[in-house]
Structures are given as C-alpha cells and as structure tokens.
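Only one chain comes next, encoded as structure tokens, the form predicted on its own.
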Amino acid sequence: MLTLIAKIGRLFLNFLATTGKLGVFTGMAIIEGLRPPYYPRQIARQLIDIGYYSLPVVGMTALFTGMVLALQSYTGFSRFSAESSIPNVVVLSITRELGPVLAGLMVAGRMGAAMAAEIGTMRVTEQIDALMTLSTNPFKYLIAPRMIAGLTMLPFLVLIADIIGVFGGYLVSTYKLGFNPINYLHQTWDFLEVIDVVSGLVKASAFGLCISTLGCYHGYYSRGGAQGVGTATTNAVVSASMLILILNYTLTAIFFS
C-alpha cells in the first residue's frame, strides 16, 4: 500500500515539476520574443511553413468533414422531419467546434512533430550550444518565431477551413440531398452570428500557441540522440492534441456558458 502511494506521489510531483518547467519555458519565450533583436526572416519562414504548407491538409479535412456532417445530419433529422435544420447544424458545428479542433489537430500532427524533430536534432547535435556560443539567444532565434507563427497563422487556417467546410455541406445538401441552393445559403447566413466565428478564431489562436510551445519545449529538452528526438516528437504531438481537446472544452464553457 505504501509503495502504491509512493508511486502516485512521485507521479504527481513529476507532473508538477514538468508543468512548472513548461510554464517557465513559455514565460521566457514570450519575454524574449518581445525584446529586440528580432529575426524577420525566421518569422517569415515559420509563417509560410505553418500557414501555407498546412493549407492543403486542413482544407481537405474541412471539406470532407462538412460533407459528412451534412450527410449524417440528414440521416438523423429525416427521422423527425427536421431536414430544414441541416444548414444551421453544419455552419454552427464547423465554425464553433469542428473547424478549430480539426485544424488544430492536423497542424499539431504536422508542425508540432516538425518543430520537435528540428529543434531536438539541433539539441542532440549541439547546434543550440553553438548558437549560444555565438551570442545568439535560442529563444529569440528558434522558439519565438515559431510561437508567433502558430499564434497568428492558425486563425487564418481556421477561417479558411470554416468556409471550405460550409461549402462542403452546401455541395452535399444541394447536389445530393435536393436542397434549394438559394434557400440553403440564406438560411446559413441568417443563422450565423459573429460570436460563432469569433469563438472559433480565439480557440485557433490558443491552439496555435499550444502547438508551437509544446513542439519547441519537447524538442529543446530532448536528450539521448535519435531515440530521444523520436520520443520528443511523439510527446509533442500527443501532449498538444490532448491539450487542444482540454482547451476546447474550457474555451467553449467560457464563451457559451
């Protein structure tokens, strides 16, 4: 019994230590990112990597999510003769929940892993130590540009995903389910409110900051050669995905409680 309690206590203490370490890491990255000098070329590179190159996978995910959502909604609502509510359900689900969450998970799988792998490789090959020897702050040069890019680009991705997802629902509803195109668009526009879009964009900013922070954190503190880099990459994706789901519930409760 005492051994079990000791293990639980050790896990709890390790969790607190990791949380504190992550908090200090995030605070240092934010503080150093606000101070000059800045590295606009590094920021531009990360903006392109996170925003432009993530657009195909995010757009494809949003398109088929909207299509499936319309199809499944019709299957369920037809039992209650409530097919007319499909445009409302599609636009509300995409803008509030599915757009931000799915875009965040896709970017976490793509860019969170890439950040952890790149920075982790630099750590185990002592390139970060070389930067410090050359009087270059790794928080300014490596971490701050990624956090800025994640914070700013994910809302743009989510906004595009919202449009594509609603368009996917429109395609299925009009060409397969027999909805009138004009009525569908009018009903979608009339039902949509500003808070629905804004809440999704706020979630996207939080998710972007979460993905970039955890990707950089796990890569920065990786140890043990190639195996350590692989572990850091896995931990970055898993922890970012879990935190996205937790933040999604928290922000939803704040906006719509």
Second form
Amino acid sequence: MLTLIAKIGRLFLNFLATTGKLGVFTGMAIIEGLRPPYYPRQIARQLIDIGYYSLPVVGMTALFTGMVLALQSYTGFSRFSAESSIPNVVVLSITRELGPVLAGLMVAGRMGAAMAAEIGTMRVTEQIDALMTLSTNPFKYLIAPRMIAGLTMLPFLVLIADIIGVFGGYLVSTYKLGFNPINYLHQTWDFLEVIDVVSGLVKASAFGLCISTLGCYHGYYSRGGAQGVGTATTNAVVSASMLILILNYTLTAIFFS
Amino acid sequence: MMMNPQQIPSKILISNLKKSFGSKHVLRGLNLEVSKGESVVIIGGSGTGKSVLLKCILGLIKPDSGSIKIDGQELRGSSRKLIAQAMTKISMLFQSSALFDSLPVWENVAFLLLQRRQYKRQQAKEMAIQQLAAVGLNERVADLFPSEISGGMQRRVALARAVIHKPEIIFFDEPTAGLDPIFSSVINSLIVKCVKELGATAITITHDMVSARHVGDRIAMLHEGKIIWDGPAKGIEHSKNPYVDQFINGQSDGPIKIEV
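What would you give as the form predicted in complex with its partner chain, now that the form predicted on its own is on the page?
Okay, now the whole complex, with that chain kicking things off.
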C-alpha cells in the first residue's frame, strides 16, 4: 500500500519537475530566439521542411477526410431528408476542427519525430557540445528556427488543408451523391464565417509551437545513445499529440462559448 | 622555464576543482597549471574524470567548487559576456569528431568563420579548402558530407575545424580513439604540427601512451579525481610512481583497482 502511494507521489513530482523544465526550456528558447544573431539559413531550411515537405501528407489527409465526411453525413442525413446540410457540415467540421487537428497530428508525427531524432542524435554525438565550443548558442541555432517554422507554417498548412478538405467533400457530393455543383459551392460559401477559419488558424499556430517545442525539448535532453534517441522520439510524438488534443478542446471552448 | 613567473599569468590555472554527479565524486580537488605554448597530456583510466575536466573548463559542465582561470581571469561566477570572450580563445577536437552531419565538410571547417560573418561564403570556402589541405585532405572532400568519409578523415576534418580560427588554446579529447596505429600516428603528427605552428597551448586527454609521448611536453596522471603525478613526457618511464608504472605498462596488478 505504502509503495503504491510512494509511486503515485513520485509520478506526480516527476510530472511537476518535467513541467517546470519544459517551461524554463520554452522561456529560454523564446528569449534567445528574439536576441541576435539570427540564422536565416536555418530558419529557411525549417520553413521549407515543415511547410513545403508536409504538404503531400497534409493534403492527402484533408482530401480523404473531406470525402468521407460527405459520404458519411449523407448516409446519416438521408434518413431524415437533411441531405441539404452536407455542405455546411463539411465546411464547418474541416475549418473548425478536423483541419487543424489532423494537420497538427500529421505534422507531429512527421516533424516532431524528425526534430527529436535530429537534435537527440546531435546531443549524443557531442554535436551540441561542439556547437557551444564554436561560440554558437544551440537555442538560437537549432531551437528558435524550428519554433518559428512551427508557429508560422502550421497555419499555412491548415489553410491549404481547409481548401483541399472542402474540395474533397465537393467531389464526393457532386460526382457520387448528385449535388448541383454551383449550389454546393454557394451554400458552402454563404454558411462560412470568418471566425470559423480564423479560429482554426489560431489553433494551428498553437499546435505548431507545441510540436516544435516538444520535439526540440525531448531531443535536447535525450541521453544514452540510440535507445535514448528512440525514447525521445516516441515521447516527442506522443506528448505533442496529446497536447494537441487537449489544447484543441480548450481553444474550442474559448472560441465558441 | 619562464623568466618572471609572477608577472606572466599561467595560460590555464585550475585549483581545487570539484565536481560530483549525485554520490559519484568525479573531480576531488584537482589542481593543474599550464603555461603558454605548453602541451600537456592528461592520462588516466576510463571514468577518472578526464572528459569532465575539459567540459568544466569549456563551461559545458558546471563544477561544484574551485577556480578556473584563463590568462589570469577567473571564469567561475563571471558574467556571460566575459565567459563567451574567454571561450573564443579555446577550441576542442572531440573524441567522436562531432562534425555537423547536416552540413558539407567545408561548411563544417568554416563554421566559425561563417558564424562570425567576417567573410563571404566563397571566401570562407577557399579558406576551408586551404585548411583541409593543411591536414592532408584534398579539395574533392570539401563538398562531401561527413557521413560519406571515413572515420580517420572525419578526425582530420574535425582538426581542421578546431584550428582554422587560430585559437590560443586547443583541447584534444582522445584524438586517436578508434583509429588504426598508422592513422593515429598521422593524427598525432598533425596535432604537433598545428600546435607548434599556432604557438597554441594544448591539453590532450588520452589513454594511448604512444600518442601521449608523441604529443606532450608534459604528462599528468589523473586518478580518483586528482592529479597524482605530473612531469616531463620524456621521463615518465622513470617516474618511480607505482600508479604511473602500472598505467603505462598496462598491468592489471598494482595500486589501481579496477571495479568490476
């Protein structure tokens, strides 16, 4: 019994310690990132890595999500002849929730893992120590560019995902379910409000920052060779995904209540 | 050796340096003095704190107590600016070479030049190629990535990176680890050449005795977190110190106990 309580206590203390460490890490990254010198090459590399190379994955996810949304809503809504609300359901679900969350999860898997693995390997092969001996601050050189890229590129990706997702719904509705194309687009456009898209983009920024921060944090503090890097990668993806889902609920509650 | 030891501060002066990791006391009051232009080799078994010592001087690890002075200037407790200034005098060759694998060889060598933005990229590249030639690597290597060249070549690239900005102090962390005897000898000669050309002060840590004799003017032996013997490299066979004798002859019996 006592050991159980001790275990719970230790778990709780560990949680607090990690939260504190993560807070200090994020603060350091922001402070160091704002002060010169800046590394435009590193920033450009990360912008391209996150923004451009994630496009296929995010695009495919959005396309099929939009398509399945239309199909699934049809089977449900046709039971009480509410088929006409399919365009509304598709556009709202995509812009408000599915676009940001799915793009966030995909990028967490793709880039969060890559960041943790790259920085973790640099840590265990002494490359981070080497950076410091070459008068280069790793927070400025490695971490700030990734955070900037996460913060700015995720909204961009989500905007693209919104468009492709709505297009996916449009494809299925017009070719398979027999909607009138012009009516479909009209209804989508009329129903959409600025807040729907903006809330999605704000969420995306938050998710992007959280993916980069956790990826870098787990990589930076990884220990003990290949196994340590593996653990760091897993932790980065799992923690980023969890945080995205929790943050998503919180932000939805703030925006739409 | 020096005319006025009182007036010229030692290049590196470490006194009573202590560092523990949890209950493991790695450095237990270490003292070491290195004068300008001298090449000191620190020998000692694995896990005796050789790397920790170098990392303490570089500021990568924070020591618990003691003093570290570079050119008479205390580093512990100094402002970040002063420490950063002192660090620009020091460079290090890492045991694993620690080349940046996302950058081609020449950008690795010219890394500091590019960071300081003193030179244009093309200029920096030419300087890097010159430096590569100085360590016996030809121009074709410059555009390859570190993963595409052998371990021995990586070590040379790392050496080129460590000396390109003409540092006053260079640390070598096991420079011959993992290399065959011939390559080790090449690296040792290069180290001696670079150090002599720059007039730099060098600290080398190693447990390769061939390398230690080749590179060092002076050898110091680290055991249980303290320097237990310190003397000219030439006289190490006649140290009369049982620890040193056991170490340089590689005997399993003696005062040094290996914990299993």
